[in-house]
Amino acid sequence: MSRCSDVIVVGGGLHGLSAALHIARAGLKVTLLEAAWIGRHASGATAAGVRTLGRAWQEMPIALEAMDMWHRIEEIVGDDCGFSASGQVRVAEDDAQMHALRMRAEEGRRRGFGNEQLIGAELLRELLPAASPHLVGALHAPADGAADPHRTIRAFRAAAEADGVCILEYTAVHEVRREGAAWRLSTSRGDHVAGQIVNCAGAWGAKLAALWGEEIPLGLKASMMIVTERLYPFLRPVVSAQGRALSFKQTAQGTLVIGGGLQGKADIDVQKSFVDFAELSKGARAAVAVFPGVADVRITRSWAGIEARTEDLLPVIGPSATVPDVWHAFGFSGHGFELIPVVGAIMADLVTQAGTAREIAPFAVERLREARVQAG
């Protein structure tokens, strides 16, 4: 017996989630199908950078209308997610990387955005007393900040389930067909029939759209963090640099988080990955580096996430390329977290309306194939 909705979602990240929610708002039935448990992958392993600073200008539109989202966060979904504003810096540790990050503030004032401040040496010691005397300057974002990852899955989830969706885990897509106007999904636990899909699929993005055939180039990440024993507070802001691949926070609970990028193994047809302790060792140096008095402290946990990359680090936001009624929403590169909430809204629209008043051509499919064919 095949169970009918509107719109299926398939992909039980935060993206997800907020398609989902977003959608079922909007009036129509919603079901989303994760293939193990919600928030298994990316959207659990997150350091949950609520973040306009440094984002490529393609995303900065949708990207502030985010920002504007997460300070109004309990409304959308009713509860915080422990979202705290307490602003995102990237740090200079020499002249010629304040040089690019002065360039980078003249540039977004030219587009007329005005997240992102200078601050010089000064300011930036007041903001971050425990670094080290030798940072010149910063770029700061101080509307910026981070959330609690699983708090806003348990949040997102909750809100999707009280306004109707239904979520089904476990449940992963084995063939997807055109049945006259609706698609039929087979799944591992019976088929599903609805009018649309919306491929939230992350890493497995690209491999959901290949079962109705459309090809989509898509690599792959396996961004590995570090958590730290509790420590005092010492901290707000969330840290970056400008010449090292660090990202740096102290949880309200006083661990540390540290990421940035670097990359670990993965292996997305046995949906695990795995921590590459000397890769990971680079980011607790350049932690160090840049707040030295941690230099002694306990690592408790460390791990590494699974999400999709694109060639050029900006998502797939818009429609298949090659079938109707089909939507894509994956590949957010690493930095999708603080998307979140309008990426639903997004898709809502698309889901709709066919299309949406936001900015989101930058984003569209057909770029990663051309890009393709252009690379020979």
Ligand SMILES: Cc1cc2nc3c(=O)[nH]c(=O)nc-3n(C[C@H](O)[C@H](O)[C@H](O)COP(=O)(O)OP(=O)(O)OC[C@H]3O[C@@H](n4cnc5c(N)ncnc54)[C@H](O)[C@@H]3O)c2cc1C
The other form holds:
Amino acid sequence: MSRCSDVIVVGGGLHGLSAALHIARAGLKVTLLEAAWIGRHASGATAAGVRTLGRAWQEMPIALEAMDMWHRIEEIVGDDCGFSASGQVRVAEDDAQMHALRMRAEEGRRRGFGNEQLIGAELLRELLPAASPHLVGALHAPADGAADPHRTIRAFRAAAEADGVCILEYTAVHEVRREGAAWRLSTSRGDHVAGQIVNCAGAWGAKLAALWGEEIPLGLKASMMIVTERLYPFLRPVVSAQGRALSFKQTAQGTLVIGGGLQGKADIDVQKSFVDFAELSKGARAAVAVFPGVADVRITRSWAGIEARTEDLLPVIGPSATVPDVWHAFGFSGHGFELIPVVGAIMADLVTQAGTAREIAPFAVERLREARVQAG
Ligand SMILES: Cc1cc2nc3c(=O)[nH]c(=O)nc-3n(C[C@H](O)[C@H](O)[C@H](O)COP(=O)(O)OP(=O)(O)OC[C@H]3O[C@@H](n4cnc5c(N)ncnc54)[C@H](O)[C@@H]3O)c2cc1C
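Mind giving me the form predicted in complex with the named molecule, seeing as the form predicted alone was just shown?
And the full complex, kicking off with our chain again.
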């Protein structure tokens, strides 16, 4: 027996949940198929930084809209997702790094973005009293912050189900066929038929597209995270460093969450990721360089999460390049958490109007295919 929907969303990470929620709110019948369980991969492994700071300029318009949505996330999903607008700060350790941050701030102003402000050493010390005295300044995005990833997953799932989305876990899509004007998706638990498909399969976005014959060059990331024992509260903003792979924050529970893009290993065929402890120790050293007082803090947990990485580190958002009624939203390359609310709204525009007023041209899948042809 096959089940019918207007739209099938493949992938039960946060982008799949947000797309399903927004499409259901636009009045369509939506089924979401997840191969494992909701939040199994990047969305359950994320540091959940809500960051416009340092974004690629092409992403900035949708990132700023997403930031507005985070500031009213409770209206959207009925829970605050643990979001706190604690700000994000990128610190400079010498004059050359400060110069690079100044250039970035000026370019942002020229482009009409007012989210990032340059601050000097004195203001930085007020913001980060525990930071090393050698820091010379920073770029500060005061409206940025961080959320609680698992609370966010629970909230988006509950909101999607309340709006009628049918969520099926342990349901892996392994074959996709065109049948007249519809798509038939064969899964590990029977067939589903729908008019449109939304590809939110994360690291498996290209493997899914290959099922309808679309070839997409896509790389892989296995970003690693460290969590420490609980400490007395000493830090509000999320801190990154201009010259180091570092992202450093203190949660409401007091633990430190340290990442910054250091890479472990991943195997998408067996859906597993592995921590590289030698590489991870660089993250710990970077944290101590910026916050010397954490040198003796005990690490309690570490992990790596699997995510897709595109050549230009921009996501793929938009129509399939080769088949009708298929829409992509994957390839967030390590910084897709912030974009979750707005990308769902974009996917609802695309399935209901076959277009959107938002600026998504830089995210067209064709650019990856063209880059591959030019490189070849
Ligand atoms: C360690 C780490 C730290 C991060 N920190 C940040 C941060 O601080 N700020 C930020 O903005 N971003 C961050 N990110 C990135 C962010 O978390 C991701 O961009 C985002 O979660 C991606 O969500 P997604 O829904 O696209 O992918 P995923 O959550 O990976 O979901 C994709 C889902 O698709 C399912 N799937 C795949 N193939 C199939 C199939 N054939 N059938 C059915 N289901 C299928 C998978 O099982 C998976 O659950 C981080 C990522 C990692 C790994």
